[in-house]
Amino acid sequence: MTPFQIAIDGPVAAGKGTVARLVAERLGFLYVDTGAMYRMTAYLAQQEGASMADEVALADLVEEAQMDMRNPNDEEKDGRLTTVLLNGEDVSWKIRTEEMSRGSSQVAQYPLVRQVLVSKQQRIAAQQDVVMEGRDITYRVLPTAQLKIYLTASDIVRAKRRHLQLQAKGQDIGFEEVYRDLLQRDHQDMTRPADPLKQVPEAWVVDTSDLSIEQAVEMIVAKAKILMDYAQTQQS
């Protein structure tokens, strides 16, 4: 049968990444983290010294890198949501921070770095069934998913949110801090002339401002079920 693909995109802090790790996992589906790869062109970046604004350079390097995700095993049920290899090594926890988000927007904005990115998440969704977000999903990177989603919240509820994923971390940012970072985040996320973040008329909408994770992820994999069950009886 044809792969079922989950497209969800939505901006920072909506909740995507748990509400994706938990419907892939309560579907038996790969979780795709989008994110993390441009969070790692961003690290990869740092770490061979390569200029942020060299936009050629830093698609050489994500062509030539190897990035692999897995769901976590029982070693690594530390809180993350997926396990993220850059050439072999754990880079997990080491792309979570401030500066790598900063940096994964600002590399996003290039359309050769997107594109060899996008082709490396297409090969993924190709070959098995998967649940993948970020910020283009719906109408770049999976066009034709099943179910497409635009995950959001308002913009105090995402700080909060943000405020306490950091502080969990250890990480001593004040919340105005955190507030004005999101807003900025939003607005290049929103504007970047490749592939902006924007809600596709076809896209399912959930808010999860009043909702618990849970219960986003109960609508999600009902509706999923629903439209699996359908492609079924329509290929059978």
Contents of the next structure:
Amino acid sequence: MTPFQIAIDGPVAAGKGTVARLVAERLGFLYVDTGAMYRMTAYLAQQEGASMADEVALADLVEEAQMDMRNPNDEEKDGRLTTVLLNGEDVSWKIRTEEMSRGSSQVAQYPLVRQVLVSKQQRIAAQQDVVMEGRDITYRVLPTAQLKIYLTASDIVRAKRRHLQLQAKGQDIGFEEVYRDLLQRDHQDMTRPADPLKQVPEAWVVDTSDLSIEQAVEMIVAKAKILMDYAQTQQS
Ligand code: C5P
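Right, the form predicted alone is done; let's see the coordinates for the form predicted together with ligand C5P.
Every component of the complex follows; first up is the chain already shown.
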């Protein structure tokens, strides 16, 4: 059977992680957070003292790194959406700081880094049914995904959510700084020459500004089930 792929793109803090994780859980699919891979790259650069300006060195680091993601096991259920392992080290929380957010957007500008990460992502999605979220999933990583979604929300709603998330983690950053960082990161993601964030025409646009997480998840699960049934009738 061909794996079923749900590809989700969207701007910072649109709710992609939470929604994708829950949809994956409902359908029994693997949830893949590709942003975590760009974050791991920034973390690796910091650990190895690599220059953020050296594209080739960064791509080499990524090529050699073992990047794994799995659903959190019983000891790991501390609010994380996924367990992220870099060369066997649990970096699930270490990559979630604002410093790593900025670093990840910087390394994401480099075509060589993207190429290596995209191949890793495609290998994961070739082996099992996935819900994969990021910025270039609908057109670069999984261009033939059976369901493509552009998940978004207004700037202010997203900044408020991000601010709350950081506060919950004990990171005391003012709202204005969070808002400014979010706009800056969106701008960088949408205007970079290498695979910018964009809305492909065939994507289903889900705006979560006025939706609860549960409502967004319900809508997506319902649509996925219809498409899966349809795919099955076509195959039999
Ligand atoms: O999704 P998250 O905010 O964790 O992603 C961190 C950064 O990684 C994004 O701001 C973006 O620059 C980059 N990214 C990307 N392509 C993806 C996923 C993330 O460029 N597929």
